[in-house]
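Single chain ahead, by itself, as structure tokens, in the form predicted on its own.
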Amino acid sequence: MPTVREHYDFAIIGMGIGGLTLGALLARHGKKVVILEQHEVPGGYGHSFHQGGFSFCAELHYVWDCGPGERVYQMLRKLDLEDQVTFTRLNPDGFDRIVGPGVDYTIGSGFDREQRRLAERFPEHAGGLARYFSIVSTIHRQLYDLPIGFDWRTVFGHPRRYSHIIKYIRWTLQDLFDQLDFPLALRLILAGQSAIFWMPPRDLSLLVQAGGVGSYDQGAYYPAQSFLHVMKSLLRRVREQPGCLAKLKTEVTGIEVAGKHCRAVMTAAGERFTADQFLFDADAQLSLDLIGREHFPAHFLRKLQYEYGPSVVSVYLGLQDLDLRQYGFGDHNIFWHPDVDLNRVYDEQLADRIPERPYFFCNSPTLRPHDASLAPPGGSQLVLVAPCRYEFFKQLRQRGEDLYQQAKQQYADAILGVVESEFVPGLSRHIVQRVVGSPLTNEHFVRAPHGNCYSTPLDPRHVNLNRLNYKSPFPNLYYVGASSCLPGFATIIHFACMLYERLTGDRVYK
């Protein structure tokens, strides 16, 4: 039999970003709650881990709305966090350095800004550049006014208000980068952030692109601590508050549901606990597992058949006696793209092999403001990221566990050899710690399906009026995180935030 344990309010399944939030809320708040996470570290894709004296972030670089008076600063205002977990802005001239043939282009703060630069270097698209930074900024303006739960009703319902939503809902990035007939390599520039996305233009949602680029545009941060102190910093608020429990390595085997109802959580160890209300911070389709396809409608069953959005190999390098600023590197990050026709790049990047000069994004944490944890005297760190397809490696774990091995170890050697061709020539003298990451170990960790970054793919297929939001077939169960709103470290926060509005009536934002 289950172990019973005391009564809740709210069950939490799941301690990424927006379960943390809603739980640390909900405590403050006076609520019973409990969280449960099947990890050993707290944070999904924000979680860390240690190598060798060094800490790395599993997935987070660099995140945006965290400046005072933004929707992350106003989250921890309403905790009392304001002080304890602060964030450093990115330098504003520029945090995003865009590599590739004939292109070496620095992103900062300011549209018009940004606007006024690329005209003076594309003189004859000075008209389109006008165009399209007013589009992306309406179109960002109006996503950020959208309530928590729209649908076609709420945007239909107030076209004035959500005119280039209703028009550009299903454009891609290339449908407009078409209409204004950029040559290729302004293209690249205002494309190049793509690694925030993993998606080529003439896939990717103009609306996801305009809502990223268009936070961005207000500010890059980093914590100044690290992303570790921002994941622990919510939990204690959690577990401070009395009886209210988080327990990690927790592994949620099943929801038990009564009548229409979700009633209690199972638990690998046996653990049966009950609440009034359930949040499930984890990819929605996970539930159907754990509560039973039966007890889903048809029609919200078509609403859970979504595909993946392709997933990475990840770097990490713990180096040591190497200044990676006499080698052009900073607090921003650097995109390299071996060709300057972006979809051309992703075609070769999500082929069945290793390319040979993969397109990577990269940053230092340790050029950043940060704690000691992160690297040990004299050590810094270097982070790459590559996207690939998920089915390349499942193939070869399949066929053997060396092969699947070699093949991490040979992508990332590709990609260490265009840093070293194209960066910082010797670099592989200096690594004293390398862990590399592929999209199995995300499904392993972080339960990701096909080691998925971002839910969906951000195409206008996943992305419009129809994607899942809060809501479930149970009226005590409401979805939180990536597949249920946008992804985004910030943009699941305000997500949480709105859902806590709905549920108490009590305020975050003022």
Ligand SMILES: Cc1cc2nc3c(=O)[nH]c(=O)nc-3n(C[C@H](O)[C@H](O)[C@H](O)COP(=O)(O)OP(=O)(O)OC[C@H]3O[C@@H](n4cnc5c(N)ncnc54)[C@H](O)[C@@H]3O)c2cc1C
Given for the second form:
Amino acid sequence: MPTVREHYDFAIIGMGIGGLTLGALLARHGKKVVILEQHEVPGGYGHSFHQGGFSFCAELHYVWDCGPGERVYQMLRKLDLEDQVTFTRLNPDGFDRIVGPGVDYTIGSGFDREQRRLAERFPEHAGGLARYFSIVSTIHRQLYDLPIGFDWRTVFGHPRRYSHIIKYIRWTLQDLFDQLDFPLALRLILAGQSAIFWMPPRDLSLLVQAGGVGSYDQGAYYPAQSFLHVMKSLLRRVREQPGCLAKLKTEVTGIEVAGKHCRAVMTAAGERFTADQFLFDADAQLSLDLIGREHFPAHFLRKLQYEYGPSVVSVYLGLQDLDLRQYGFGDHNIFWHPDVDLNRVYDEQLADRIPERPYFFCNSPTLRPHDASLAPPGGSQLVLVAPCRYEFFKQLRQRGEDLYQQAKQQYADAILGVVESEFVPGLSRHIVQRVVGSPLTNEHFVRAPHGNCYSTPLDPRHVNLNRLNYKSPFPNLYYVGASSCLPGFATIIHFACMLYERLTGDRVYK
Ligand SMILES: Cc1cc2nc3c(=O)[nH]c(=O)nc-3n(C[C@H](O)[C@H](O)[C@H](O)COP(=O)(O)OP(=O)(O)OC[C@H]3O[C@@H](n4cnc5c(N)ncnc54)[C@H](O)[C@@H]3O)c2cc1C
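Hand over the structure of the form predicted together with the named molecule; the form predicted on its own is what we had up.
So here's everything in the complex, that chain up top.
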């Protein structure tokens, strides 16, 4: 018999950034909240882990919308956390360095400035660049204006307000590049931040490109303490509220349904929590297993039949006695490409083998503002991430644990080989901690099916007006998180705030 716990206003499944934001806001609003997380630490992809005196954030590198008055700030202010959880802006003159054959370009803030700089470099494309930045900034502005739960009625009901969303909803980034006849080097620069989407121009939704690069253009940020501090602060807001409960190491194994409504969550430890409303922060397809497919109408099952996007190999290095600044590192990110053709880069990377010279994205969190938790005295961090295919690692593990472990390390060696040859000769001599994560690591620790980074692929087949939003077929169950809005720290916080406003009638945004 399950142990029956108290009744709650809200039961939240998962402590990713979406679950934590809603949990903190609802608890602060006086709601009785229970929030359950299967992992031993909060944060989902934004969690941190410790190794040999270093604290590495799993999968958050830099974020947007965190400046004074911006959306993340407004959420923090609502929670009285705006003085405790602060963010520092990365250098607006250059925060993303794109490196590839014949290309070394550092992107900074200000589309006007970027347009000018690029037009000097590619004068024959000055007109095309003006058009590119005009389209991207208009799409970006219109996306920011969309309400929660928007669908085709919202958009087509306001054809002027959402003109560019309507026009470009089916476009890939490459469609625009082709129309403007941009050369490969210019395409590489403009799409060089593809590691924030893990999609090449051929597949990437133009809307997603505009949303992402437009947001970073307005300010790229990093927490002044650490992402761990952000997650812990949100969790504290739940824990300190009388009548609320936050439990780690608590896997939800079932959601009970009575008639058309959800009634209770069951945990692996045999507990049962009843609640009026339920918020689901795990990948939405997992709700099928927890609730039972038979409870979902056919049209909604189709909505949940999305594919998963690429996964990554992540390499976390703890270094000693090395000043990365001397090798061109700073507070910016570096995106390194073995080929100027980004479509070819992804073809090679997502094939079922370890690339000889893998494409990767990297940064050094210790060269950004941080608290002492990130590294021991004299130590520094270097974190490198490369896209890969889940199935490659999955099949290796099915063939044998040794084969899988070996491949993971070989993949990391290949990435480090490039770092040594291109950026930091002798890097290996300074490595005192080395942790390698694969798609199966993501699957294990944050229950990301297929180790997916961003839920669905961010292509026009998945990012369109039929995309899943917060609504489920159950009137008291809502989806939050990457699969029901779009991925990313600030995006998910924004959707969580809008959902909070809808559920409570209370305001986060002035
Ligand atoms: C490689 C990589 C790099 C990224 N870089 C950035 C970046 O630089 N900036 C940025 O803004 N975004 C970045 N992202 C995206 C961002 O990390 C995610 O979109 C975001 O953190 C997802 O939050 P979420 O709320 O959807 O929940 P998730 O992080 O997916 O968390 C869901 C939580 O639910 C829990 N859970 C699942 N099933 C159960 C269950 N049955 N019972 C209890 N708990 C359960 C999981 O353990 C997990 O903690 C990156 C992602 C990846 C993979």
